[in-house]
Amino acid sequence: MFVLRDLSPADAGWIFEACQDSEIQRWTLVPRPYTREHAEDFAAHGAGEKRVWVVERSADHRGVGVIGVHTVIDGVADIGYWIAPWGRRAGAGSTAVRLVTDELSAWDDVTSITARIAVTNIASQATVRRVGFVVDPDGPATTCPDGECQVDAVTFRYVVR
């Protein structure tokens, strides 16, 4: 079982460890190379996200991932997440997306939630589909996981109201 909790400076150590993973570096905007200073800054300030949560395993209170709201524009909350290798294939991602979807459904300014996922990131696409997100044919068709190039993406949407 997994829960969400607020990000704190104490999370820097495991975040640094997780962000050495090639899959996190492949699919997200984390800096490359990812240093301890990057982790400390992220854990203290959230990298400009509107809101960030830690995905925590209930049994041992270990952080296994991060999920956040990038922006809320015109009622659309755009989310992103990553799961560390030690939290994958155990339901952490879909639980986190479901919990954030529940949270955002209570926000007055949110009418829908989107997640832009690289066309080739099949695992992440399956994660949001399990929660009820559907392909938005009118959504942006690119994402930028390395911060410099545009990658073909699928936009998934979950309608809140």
Ligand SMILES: CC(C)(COP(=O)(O)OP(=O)(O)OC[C@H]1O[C@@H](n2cnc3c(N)ncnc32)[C@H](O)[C@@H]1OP(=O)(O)O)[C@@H](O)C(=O)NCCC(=O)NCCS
The other form holds:
Amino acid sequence: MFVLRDLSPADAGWIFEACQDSEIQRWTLVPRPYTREHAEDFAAHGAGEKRVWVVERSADHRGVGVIGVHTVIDGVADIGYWIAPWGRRAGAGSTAVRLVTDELSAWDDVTSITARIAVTNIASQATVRRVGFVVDPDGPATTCPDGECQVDAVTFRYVVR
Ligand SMILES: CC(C)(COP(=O)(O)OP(=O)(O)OC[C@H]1O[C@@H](n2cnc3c(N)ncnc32)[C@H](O)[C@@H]1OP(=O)(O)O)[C@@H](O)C(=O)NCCC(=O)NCCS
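Okay, that one was the form predicted on its own. Can I see the form predicted together with the named molecule too?
In what comes next, the whole complex appears, and the chain from above leads the way.
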């Protein structure tokens, strides 16, 4: 079982360790190389997200990942997430997306939730599908349409209301 909780400065150590992982570096926008200072700054302040949570394993209270709401624009909440290698393939990612979807469904200003996922990121696509997200053929076709990294992507959407 997994729960969400707020970030804390004490999370810097395991976040540093997790973000050395090549999959997290490949599929997310974490800085490369990812230094201890990056982890300390993130654990203390986040990285400009509207909201960010730690994904924690209930059995041992170990941090296994991070999930956040990047923006809410015109009712659309855009989310991003990663799960550390030691937490994968046990339901953490899909549980975290489900919990954030439940939380965002209660926000008055949110009408839908999107996740922009690289076309080749099969694990992440399976994760949002499991929660009920579906492909939006009209969504942005890159993972960071306003940024420098233009990766072919699929927009998955969950309609709240
Ligand atoms: C994608 C990621 C979050 C999945 O987390 P997870 O905790 O392993 O996911 P879950 O255990 O909840 O599995 C959810 C679904 O994904 C599938 N899945 C997970 N890892 C997979 C893999 N490597 N290959 C194929 N399918 C995979 C599971 O089988 C499950 O599918 P099902 O519902 O059909 O059984 C994790 O692998 C990760 O952090 N990857 C690197 C960073 C990343 O890609 N972030 C997302 C950027 S858009």
